[in-house]
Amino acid sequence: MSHHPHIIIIGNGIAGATAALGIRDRSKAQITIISDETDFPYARTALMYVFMGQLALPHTYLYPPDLWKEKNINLLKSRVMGLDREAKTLNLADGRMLHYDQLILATGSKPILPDCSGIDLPGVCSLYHFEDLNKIEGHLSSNVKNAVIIGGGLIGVELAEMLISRGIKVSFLIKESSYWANALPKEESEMISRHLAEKGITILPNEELLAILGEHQTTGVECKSGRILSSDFVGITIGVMPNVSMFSKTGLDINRGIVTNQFLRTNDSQIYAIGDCAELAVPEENRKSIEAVWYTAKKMGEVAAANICGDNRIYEQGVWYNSAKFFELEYQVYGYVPNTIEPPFQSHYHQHANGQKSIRIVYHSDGFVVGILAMGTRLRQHICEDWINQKKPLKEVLAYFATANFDPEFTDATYKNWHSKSPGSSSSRDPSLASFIFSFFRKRP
């Protein structure tokens, strides 16, 4: 027996890989990482590309999967059945016993299933597990010609991707007025409606699931408005929460989360619980106690194998960022982007005339820059966080906008094409603007 101490940890997301990797760079202690999806930790981000035939599954591990052996961290294929914080064992599904020293929680979430009748009907599926896909290519054997994804947000348009490169029919069911308008701003929210449309996705705004219908399997929808919708797979995208349920009577502090101080420890100081699991006591402000994205979950990693292993470091939330893409439409937010805008807060907003491109930036009315939101083109990261993280004042950021430009691709653009909007700000003809909308959108060299 070594006698390294034995550091476990459950799950093999970003969050878990990180922390163990960052381990070994300062220990020599014994790692093992359970996981009961997948051989090798994976980005789950890329499941789609993997149903569209883009990517075989090796090609989305997070590292080569000799690195394992290479750095003699133990990948444990099981499911934890329980844990006794007590004796410091964890019961595995196939009767094995572990002891650990110290115990890293990296479960990651689960989806949010709606209680309503017809939901266990084969047919219905969400997307978050490796597991899913199968699922889900299971049921798409049986000729779907039509689906109903309940919920927007960002799984649902992967979603949505994966089933229309089938050529299958989507509409969506959302509870707002447009597209993942509880998150983005009214502008935003639309201009991701419009361009999913022309993708050929039936947007049904403010409409709620009562119930699915089917016997043997799905067969529609029923809406709470009493609209009914046939389809032959219903997706579940309405959100997830964290995966914490088989840790509920180990008395650990979970609210929604697992609760973490500001070094990710639990309330028993031999467990750190990261990434979508983990919900922060005390986040910073005009930030969320829980925030399950791949950025967070990476960072977490990373500071708390620094903590297990000795040092001190206090988790701090920095600047939120958060990207994606609906088809092709790009998003990237930094810091802080409401989706209503009140005082203290106003914003410039910056639309091109084709609808597919837009910059908003939010500011105190101290005159500092918050949060940066661009749809169809790309910033760069860096000196978006230094503007936010530094309080620069709009002005400065307006006159320099153009540092930011990612895009080697735009094409001229000049100042008639584009349309802003500032409500209780400069008016679109404020020469600041003028320029800054002529610099940041003409052709780079």
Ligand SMILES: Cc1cc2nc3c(=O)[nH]c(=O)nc-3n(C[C@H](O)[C@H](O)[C@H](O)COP(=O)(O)OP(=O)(O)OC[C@H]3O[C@@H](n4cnc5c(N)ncnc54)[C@H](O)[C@@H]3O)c2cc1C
Contents of the next structure:
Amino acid sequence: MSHHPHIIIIGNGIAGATAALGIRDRSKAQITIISDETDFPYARTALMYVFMGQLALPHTYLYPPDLWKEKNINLLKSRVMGLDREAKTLNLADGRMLHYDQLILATGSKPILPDCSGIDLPGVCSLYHFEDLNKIEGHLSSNVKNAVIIGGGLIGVELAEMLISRGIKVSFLIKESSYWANALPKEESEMISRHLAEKGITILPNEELLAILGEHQTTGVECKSGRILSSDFVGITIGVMPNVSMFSKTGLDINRGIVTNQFLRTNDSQIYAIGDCAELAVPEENRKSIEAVWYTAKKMGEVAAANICGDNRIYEQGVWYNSAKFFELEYQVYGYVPNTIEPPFQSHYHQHANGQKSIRIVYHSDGFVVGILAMGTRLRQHICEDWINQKKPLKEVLAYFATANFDPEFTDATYKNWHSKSPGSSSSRDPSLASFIFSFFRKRP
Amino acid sequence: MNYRSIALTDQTNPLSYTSLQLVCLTLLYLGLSIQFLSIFDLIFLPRQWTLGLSIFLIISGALGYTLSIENRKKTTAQPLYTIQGNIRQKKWSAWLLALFLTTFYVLLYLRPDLLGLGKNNTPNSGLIGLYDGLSYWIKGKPASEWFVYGTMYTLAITCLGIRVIFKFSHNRYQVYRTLSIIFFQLIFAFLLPEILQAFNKPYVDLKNFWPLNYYFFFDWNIDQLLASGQFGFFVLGWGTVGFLVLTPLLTYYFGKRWYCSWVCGCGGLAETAGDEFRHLSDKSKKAWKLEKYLIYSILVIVVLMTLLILTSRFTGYLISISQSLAHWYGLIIGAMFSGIIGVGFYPLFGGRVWCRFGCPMAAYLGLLQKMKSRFRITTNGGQCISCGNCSTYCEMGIDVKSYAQQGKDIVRASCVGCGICSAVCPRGVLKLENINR
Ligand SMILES: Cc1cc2nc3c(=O)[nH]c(=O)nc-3n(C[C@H](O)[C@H](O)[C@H](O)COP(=O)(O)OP(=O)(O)OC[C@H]3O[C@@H](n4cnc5c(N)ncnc54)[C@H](O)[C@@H]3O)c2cc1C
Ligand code: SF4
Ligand code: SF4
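Moving on from the form predicted on its own, please list the structure of the form predicted together with the named molecule.
Okay, now the whole complex, with that chain kicking things off.
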């Protein structure tokens, strides 16, 4: 028994947990997952639902807690402080040393904090770890009325939703000219902005944070433009960065993340890096070297598990996809959809008359489709992927578009009332229930 | 996290109540109190007014409250469901409610006289007496305990169904499905049978097929139907075609949901009144195992019982054993399981306890769904973020997430196709579909 190698995984996020199960499927190795966050691997993506009371922590566990014992995977709650590659040992915060034969680093991200005065004040929070919920909860107990969120991205909007559910007024301070404009084309960005405005959110574009004000407690923020906003809560969501500082003096090749080859191996052949903390030395065309999303982390976990058990599997980034939700507005993207679409690429944009649904198809001037972005409507992943992989012509994609619809039954999938030109910031609302029931009695063509 | 909670109707909600909401809640509770106090004959209003007043208060209170809550959601963020609050966390108020409901069912089945049913031609009093006026108006007879129960049941499905419709106004599947539930309860389960009685026809619920309607082939039912001429023949024929042809056919095309989530009254109550208790269903493997044992055993028992009864009818043998089996089935499964446990325990085990563990119709539909149906829940590729919303709010206790994480479609005998997993999924991963082959 004792001849089985000891594989240690640092980080019990989706990357680490997936890797552990993948290894167990292939080998009898001794497996330990170390994490300082929660007792069992859970879904970070569900943090907002825990905060809003829709779920409790156990509902978000990736797998039933019994599974880990059943699979003989040891979960260790501790913090790794350092790594000795010569001796193949890890130092834990409680003073223990652990020997490993092979190591997987899956330490995820941490929020980027701006270097400004007041960042340590009570009332300043970001959202990444479970502990952040308790922190936010603690601050809110002091009767918070106004919040400013710095940076509007996917995590920022979730934080906004959490705060608004508690009746707090939220403003977004963003560098760009409109919401998430560094990732989204103009029309989509505006659509989200309109939706956020309906929820009572104020967006302050073209503003950058200079300082957080207050002595014992946050009282406001000062922008570089000189503008001063009063607020008793400041949310920082300007992005995340790989959580790798504890490995900086180990001789591992670290750029922003831990650099890996296409097998997800680092410059130490016994050490792999996966998930948010990993950086691909050579990303594929039009792809980033760090893609800090759930799906990537999961796929990397699967590939690293195969490789550590000797399978030699190349990590392929495949067709990019991601999805999110801005309050009630859903977002899905497949393939290549940059925020400004420049030659040789063009895009076909189609928007519902109500201004709350859209589809954008990005294509090469040679006619083939490279990316699809959907707002307020759902698309079938495998169909979109096939179209992009097989470089299907735009004409064909448009002709068969309805086959990709993944909306719930009875949703109109005929794309009637959709226009290929954006009606701009039209103020038309979603059909109300009354007009919807009325539509029952109207003739359907 | 301290939230306050009022009761069944509320999304527990950290925002304070508006005065309109408080007024509506007061109306609702006033209406309910009238019903409760009438059990003890403590209502001193003119009798013919009281029921109307109470129902008016209940409907207007419930509707007003729903509208104002849903309206506010447009400009704020509120979760669709919540596990917060005393009652949803199975604390004392949940136990109290369960005790209250079970007591009501026990009285209803075993001691309706305590609810005011007049015996040996004495007039009704108490709660049942309260409903005499309505009963006379509909069918010209005094109320029975089942008339009272039917009215309350229909009222609950209608009011709380409307709440569900507003809550899911963004999801047409939920809207259509709930409208259908209300329609079948109001017309087929409540009005039609009562009106039939007014015309001296037997009481029949035409959507209640064997084996859920376990007494369909009982001697007394067949005799009664045969005695009522053409209409009786129609009912016998309809009921037989219903379970033999219609059920397999519709289940093939649409899955078990056509019945469990669109038509059935038991499912209907769970989908409307039970909406706030979905998270209480047990998702463990043990519960799944128990479910399979129980539900298929009950199906076998119903089949055997029916065969025995038909045999005894045509051969004259085995009469006593078939009769005692029928008696015990009616008492233990028909009354105790479906009513006392099935509804009484909503606040403890969620709304579909009967549908999941006890209903022979669900077992029959489930077998058809698993073996021969186009229905499935499709998972959209690798998009699941493992958040756990789907599994938490599946009232049939299916661990939907475990399928979605692997990108697998969900084909389970027990899935009633309520579509809630799909509606709560924040990434739109799940779609209920009838696959064309
Ligand atoms: C609020 C929020 C919402 C999100 N929503 C989405 C979404 O909808 N879709 C999407 O694709 N992505 C989403 N993401 C991003 C996604 O969660 C991450 O990409 C993913 O969790 C990365 O997984 P990971 O396993 O690489 O790392 P992580 O999940 O970050 O896990 C790393 C773990 O390692 C632990 N750890 C780190 N250092 C040490 C140490 N020295 N010792 C011990 N333990 C350590 C950490 O505490 C942590 O538990 C969201 C992120 C957040 C914060
Ligand atoms: S799996 Fe989904 S549709 Fe089926 S019963 Fe559960 S929640 Fe309803
Ligand atoms: S609700 Fe959706 S994203 Fe969440 S676990 Fe279920 S399928 Fe996955």
